[in-house]
Partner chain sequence: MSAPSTENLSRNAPFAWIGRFRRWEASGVLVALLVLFIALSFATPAFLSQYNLSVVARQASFVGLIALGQTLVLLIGGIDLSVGAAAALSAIFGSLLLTQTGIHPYAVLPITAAFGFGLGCINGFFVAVLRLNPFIVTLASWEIFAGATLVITKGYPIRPLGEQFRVFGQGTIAGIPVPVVIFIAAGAILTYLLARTRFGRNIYAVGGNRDAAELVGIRAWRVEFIVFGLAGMFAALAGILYASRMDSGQPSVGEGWLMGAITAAIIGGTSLKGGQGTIVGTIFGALLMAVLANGIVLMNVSGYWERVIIGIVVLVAILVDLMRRR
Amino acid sequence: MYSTKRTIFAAAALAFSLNTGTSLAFDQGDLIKQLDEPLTVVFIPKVIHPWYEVVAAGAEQVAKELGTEGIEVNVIWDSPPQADVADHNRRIETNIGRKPDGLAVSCLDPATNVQLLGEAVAADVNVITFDTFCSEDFDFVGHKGDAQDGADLAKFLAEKIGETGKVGILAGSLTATNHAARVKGFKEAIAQYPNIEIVFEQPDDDNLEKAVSLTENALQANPDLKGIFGANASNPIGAARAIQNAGKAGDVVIVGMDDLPETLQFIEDGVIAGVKAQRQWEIGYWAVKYLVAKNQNHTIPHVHATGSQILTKDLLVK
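Output the coordinates of this single chain in the form predicted on its own.
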């Protein structure tokens, strides 16, 4: 009964204000802050990589759009040259000290990154994690279906090789939770095919040249290799270069992640069979959008899932 009376009172008060033109004492619009100064948003990815260039393009686009609304946003990238946990953490610490208006971090090592990001929040820095999910403590923009991507690619690869033969895994960076989840999903799904054997699993540290070298070594050790799974955006390209150089294009089926230009060309040429591609342009766009919204005191979703899709030659060549 008490709740019902409160609802009736609130409705009556609203009706009174509408009929009389009298403003209520509380206006939710007053909670939103006006932005009178330029904002600085810093992105810290796991490593310098072409994949993040597409993220940057989305970030640049939304910055232009906000500029037309009178909101100036400076987007800065502080990218480690290699996937090195210590260097990555130093960059996070340094930028906490600079107190930007927004900090977007792709977690390389959740065990240490989470503590630092907690320190950023404690220092009143607006934080979003992107690309690689690391903790429910922070808002996230990106794709969380990594294990399912690995499983989907395992089934796709198994079909392509007739559910039998030797396959290998290029595992990316061991500390990156998205890479590890893809590998886990792949291995669990491929285990359903008793005639498929995983003969190597090596981390390439998101380094394309290392992926080339690892694939060359795998071919020497396993000349009858039938397939390769790549857990990040670099290693399908590295594997494809090595396979093509060895004259085994079409004999070794390559599957992996993402749609970098060289990846798409290898798919069209029949060297890579297919990939699961994320929508990283959307990641950059919404990360900036939400960090600006945080500065305005808007609410934002805790997780913005950007998804992934399968890409094969049939889908690329019309």
The other form holds:
Amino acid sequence: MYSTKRTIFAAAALAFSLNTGTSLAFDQGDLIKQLDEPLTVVFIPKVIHPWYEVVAAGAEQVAKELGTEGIEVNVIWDSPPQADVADHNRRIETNIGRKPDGLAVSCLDPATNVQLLGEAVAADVNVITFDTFCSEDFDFVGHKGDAQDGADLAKFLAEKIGETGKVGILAGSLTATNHAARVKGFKEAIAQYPNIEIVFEQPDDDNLEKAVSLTENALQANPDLKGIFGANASNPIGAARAIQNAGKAGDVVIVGMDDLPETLQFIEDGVIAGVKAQRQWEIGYWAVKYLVAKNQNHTIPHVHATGSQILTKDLLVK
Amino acid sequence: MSAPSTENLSRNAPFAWIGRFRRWEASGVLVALLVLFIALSFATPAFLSQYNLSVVARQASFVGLIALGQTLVLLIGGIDLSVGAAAALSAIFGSLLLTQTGIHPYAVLPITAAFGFGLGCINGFFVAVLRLNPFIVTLASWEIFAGATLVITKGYPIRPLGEQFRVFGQGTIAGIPVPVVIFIAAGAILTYLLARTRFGRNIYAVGGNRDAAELVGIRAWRVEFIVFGLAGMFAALAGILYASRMDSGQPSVGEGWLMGAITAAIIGGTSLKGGQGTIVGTIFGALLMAVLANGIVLMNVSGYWERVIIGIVVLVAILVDLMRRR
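Just the form predicted on its own so far, so send over the form predicted in complex with the partner chain.
Once more the chain from above appears, this time first in line as the rest of the complex follows.
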């Protein structure tokens, strides 16, 4: 009896020493999971919009690159035809059900999206938020400095109009928090210039036609308008069309967001003075890369700020 | 309704059954629903998962509740464009009630429903008492309700609504999501109401021929007034249940629900001219729309094509309905 016990003890001790032996040679690379099955990554943007086409191009590029490394990634875009909160949430819910390897969501309505993204995480779906930041609970790839963008554009606009005169704001959609943050940043920065007066601020609902008519009305009411700030991608274009039709191109300084093709054309033609462009190609690229990395058991940065820059005619010529 | 061939058919029991089914307003949408359901079951394994089915049913319930109210309005020959905005405004009202007054969470549901009934009665007053065109009246109230929501909230959601309140949107009864239970229960009550009560028969009478209904002593304005109130009430129920589901009173929530509700009613066999339609058809219609939308996501149909497909399905449903009537 005693001897048996001793043998077992000895065997256990031997096993233990062997075990420590291997753990000394612990290879961190073993923690990385090999991927032998194709991965599915689903993107849910806020709405069908040309802006996301550039994100998609970045996502496609990284999928191609990973393909050459032997990792097959299917990127699926599930885009709401209209920016409708209920429809957007329905898509998130449905996609949790099919358990993709990665789910990238641009928050349309942070409050309700957070609830569903929490449910996705609870169901073991790898979640990343992109484009619009909604909560510290989830990893994020994109541009977070909305208020800063507004402030930067305010300074840029103030310089262009010689720090004096009347300016107007196309405020975007009242329910979009990023639009609201840009407007807030813009107004706070403009407040530093005592000779600049904000004469109108109207929501255009991210609707180009509405931005055109609002700008036309603003010109009627204020023939001496010096500048217009647009809080999203569509309203600088709307403002530019209205200003060009009124024959006032160059007299009214237009600043706004993003680098859609028509915006770039207007910048080249000198109708739009400058826009803050987000680097959304990068957003798509890194979102896919990080979601694949999550599947491999890598740790990824909690927030990857992709930044933004002011695009002007001078920059485009280069 | 009864064609001469009915009597021939009734001699042969199985054929009579088929004939009755064919003449039933909801038959077309039921067949479409079954075909789609079976096709999706084979096409994608994710469709039949319990999670997915409960998600689809719950999604159908929100639009479905609104569609129930819309069906009543369509039955009297009217239309209510303000339901989506009424849902959002009621959800905000309920959320404020919950967060500002410390009222018991269970009391919020009936009070919000009553609030919605009141909103609907505003429409009812203009349509039934002042005899204005329902399209124009509800177009105006749509703007007013949606605007009031933004005035109150400035676009910001009201959250969180609290643990206890979430049971309405997130809880289940015997494995079935609570909104689905409420939707089915409401559907059952309305079906009974329409088929077995004088109020129900009056709705069909007013919708079929208002003047004739008044001649036989039905007070048409009262029927219309109550129906618009009910439409507001169902909108409020959908709105507050969705708020509970999302734990957030959401100012922009009802925007997409109006067309979904009208579509559900129409593909369920409800006529835009009034007097014709069933609640069961609307329930199937709402389910069909939800299953279709779910299938589009699961089958990876491009978002660009989605609305085209939904439009085609609506057209097919109307064509099937046309063939049934001839």
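None of the values given here were measured: they were computed from a predicted structure. Residue numbers count along the first chain shown, from 1. Here, rigid core means the biggest group of C-alpha atoms that superpose within 1.5 Å across both forms.
J.: Taking the rigid core as reference, does residue 138 move its C-alpha 2 Å or further between these two forms?
T.: After core superposition, the displacement of the residue 138 C-alpha between these two forms stays below 2 Å, so no.
J.: Given a superposition on the rigid core, I'd like a yes or no on whether residue 250 shifts its C-alpha by 2 Å or more between these two forms.
T.: Indeed, residue 250 is displaced by 2 Å or more.
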